[in-house]
Amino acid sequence: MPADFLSYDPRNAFLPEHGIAPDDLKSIAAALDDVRDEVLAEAQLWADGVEIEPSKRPLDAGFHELPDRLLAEYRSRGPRSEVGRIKAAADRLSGEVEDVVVLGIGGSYMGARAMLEACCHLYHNEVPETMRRGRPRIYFEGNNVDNDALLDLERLLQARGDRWGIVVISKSGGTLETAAVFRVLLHDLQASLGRDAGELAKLVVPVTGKSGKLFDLATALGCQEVFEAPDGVGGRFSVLSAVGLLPAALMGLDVEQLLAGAAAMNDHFRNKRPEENIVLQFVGVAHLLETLRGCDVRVLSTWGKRLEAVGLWYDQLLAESLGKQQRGALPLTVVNTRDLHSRGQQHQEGKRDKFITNLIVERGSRDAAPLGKSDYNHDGLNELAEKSLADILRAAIEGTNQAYREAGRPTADLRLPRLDEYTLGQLFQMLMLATVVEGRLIGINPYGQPGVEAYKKNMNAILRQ
């Protein structure tokens, strides 16, 4: 495996009583290979525009080849490509405003938030502009209907008095949470500009479908740039489309590397045998622990603060894709060592219904901070003076895995060599592919979210009574 490629180690899931055996994984290798072929064939059918059989609908398989297609277009067309236009729009808006409010809900914002927390300064909105590399502060709204939170953001923007803009993301424009907050903030932005329609059109950048309410509103506003939320890519699979790439570019992230990492994972998925294939191994281990041991709670245990939002993005991906027909594992994200002091007791000695996957970054992006010696040794830490916080985290990971193993609690390690755009692109694509593979393996269509539509229908009916 290349040094800059993520790795998967399920050895701590191979337990004599409460785990699985390596032979169990070998026994389903052929089935996993067949499903891989099915998923690849679906992606090709979608790309070729072939009529899809009813049992496969909806088939939002467009996410699969999206990174390869966008990269190829960028390399051949440069600034005229979609990626080129996204980068240019992000650079323009960054040069004109100090703050950007990103509006969206679910897949229309969770990937962007994950990238901000994973790859930007952890205190991005508080540090000086030079530490943000000239990029704007980023705020997320339209992902809830929290009146007080919106008013607090309004007050913040008004008190600061800086020029600000809006990126609004909604394929249809009909999602009530996002549309309602957009209406309020659009009024505020218009008022701050003195009703200058030309300026308003420059400072609002929509990502939406080729038609619909938001598309029509963007046309009426005369928005200078409008980007497409592509057909055949469901919201929770859209992080590597304009939905996620535009906010990423605004943050100053390298969107080419995001796409290159995802494309590398596509190549790995297509060509590696089941016993070497990270996607198939990840699916196989989780599937066996659920079916053989009843581990239907999937804990993504992130080590360090930067990956919590990635875990929340994955929570939506897994829950909305496989939580159908009274089936589907329950995803749960924890942050360690923080949550060892809250959920750790239950994971160690509670019900045996959990499979824990550790998400670990091998090398931090900063130099390790040593404890050092102190004249105030009341904490007794002088004997660890040569150790760093990174050493403590490594010991915590090893010690926790050992404790779980001794208690017969299955775990696996998903390791990123470092945390940057290239590895994050790999991780996003790997988890999306794995979710689709598992859906096909257990006979559940991973696309569509019919259960989510019920609350929307009821909410709109109640409001219009």
Ligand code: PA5
Contents of the next structure:
Amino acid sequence: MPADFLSYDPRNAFLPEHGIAPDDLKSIAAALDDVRDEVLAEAQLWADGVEIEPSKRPLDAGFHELPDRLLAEYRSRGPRSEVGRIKAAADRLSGEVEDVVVLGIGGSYMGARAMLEACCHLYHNEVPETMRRGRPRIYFEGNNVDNDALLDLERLLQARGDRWGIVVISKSGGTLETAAVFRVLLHDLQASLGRDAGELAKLVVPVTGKSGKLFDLATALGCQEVFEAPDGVGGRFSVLSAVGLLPAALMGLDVEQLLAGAAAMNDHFRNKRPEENIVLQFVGVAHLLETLRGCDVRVLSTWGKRLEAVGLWYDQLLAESLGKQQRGALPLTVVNTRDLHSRGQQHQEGKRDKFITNLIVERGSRDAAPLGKSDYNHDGLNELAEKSLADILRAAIEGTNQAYREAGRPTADLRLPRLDEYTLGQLFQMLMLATVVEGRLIGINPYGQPGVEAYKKNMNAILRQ
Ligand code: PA5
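Please could you give me the other form, the form predicted in complex with this ligand, since above is the form predicted on its own?
Below is the entire complex, every chain and molecule, led by the chain shown above.
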């Protein structure tokens, strides 16, 4: 495996007394291989525009080849490509405003937040502009209907008096949470610009489907740029389309590297044998633990502060894709060592229904400094003076894994050599592919989310009573 590629180590899932054995994994290798072929064939069907048989609908397999296609188009068409346009719009808006409110919910929000937390300065909105590499502050809204929160944001923008803009993202264009907040903020922005329609058209950048209410509104506003939430790419699979790439570019992230990481994962998924295929191994181990050991709680144990939002993005991906027909594992993101002081007790001694996957970044982005000696050794830490926080984290990971192993609690390690756009692109694509593979393996269509409609129908009916 190349040094800058993700790695997966499930050795601690193979616990003789409570877990599964490597032979169990070998015994389903052929089934996993068949599912891979099926998933690859679906992606091809979708790319060829072939009529999809009813039993496969909806088939939003467009996410699969998207990174390769966008990259190839960027390399051949440069500024005239989708990626070229995204980068240009992000640069233009960055030059015009100091704050951007990114509106969206679910798949139209969680990927952007994950990228901000993983790849930008941890205090992106607080640090001086130079430390943000000249990029605007980013605020997320339209992901709830929280009056106090919206008012606080409005007050913040007003008090600051900066020029600000809106990126509004909704594939359907009709999601009430996003639409309601957009209406309020659009009004504020209009007022702050003295009703200058030309300016407004520059400072609002929508990402939406080819038609729908938001598309119509964007047309009426005359928005200078409108990006497409592409057909055949479901919301939670859309992080590597304009839905995620426009916010990423606004944050100053390297969009090409995100796509290159995802394309490398596609290549790996297509070509590696099941025994060395990280996607198939990841699915196989989780599937065996769920079916043979009843581990239907999938804990994604992120180590350090930067990966929590990636975990929440994955929670949505797994829950909305496979939580159907009264089935589907329960995803749960924890952040350690923080949550060792909250959920750790339950993971160590609670019900044996959990499979813990550690998400570990091997090399931090910053130099690790030793704690140092102190004249005030009341904390007793002088004996650890040469150790850094990175050393302590490593010991915590190892010590926790050991404690779980000794208690017969299955774990696996998913390692990122470092945390940047390239490895994050790999991780996004790996988890999306894994979700689809698992869906096909257990006979659940991973696309669509029919269950989400019920609350919307009731909410709309109640509002219009
Ligand atoms: O995964 C999905 O499709 C959903 O989570 C959607 O992203 C979410 O409901 C938002 O939909 P829209 O982008 O149409 O506003």
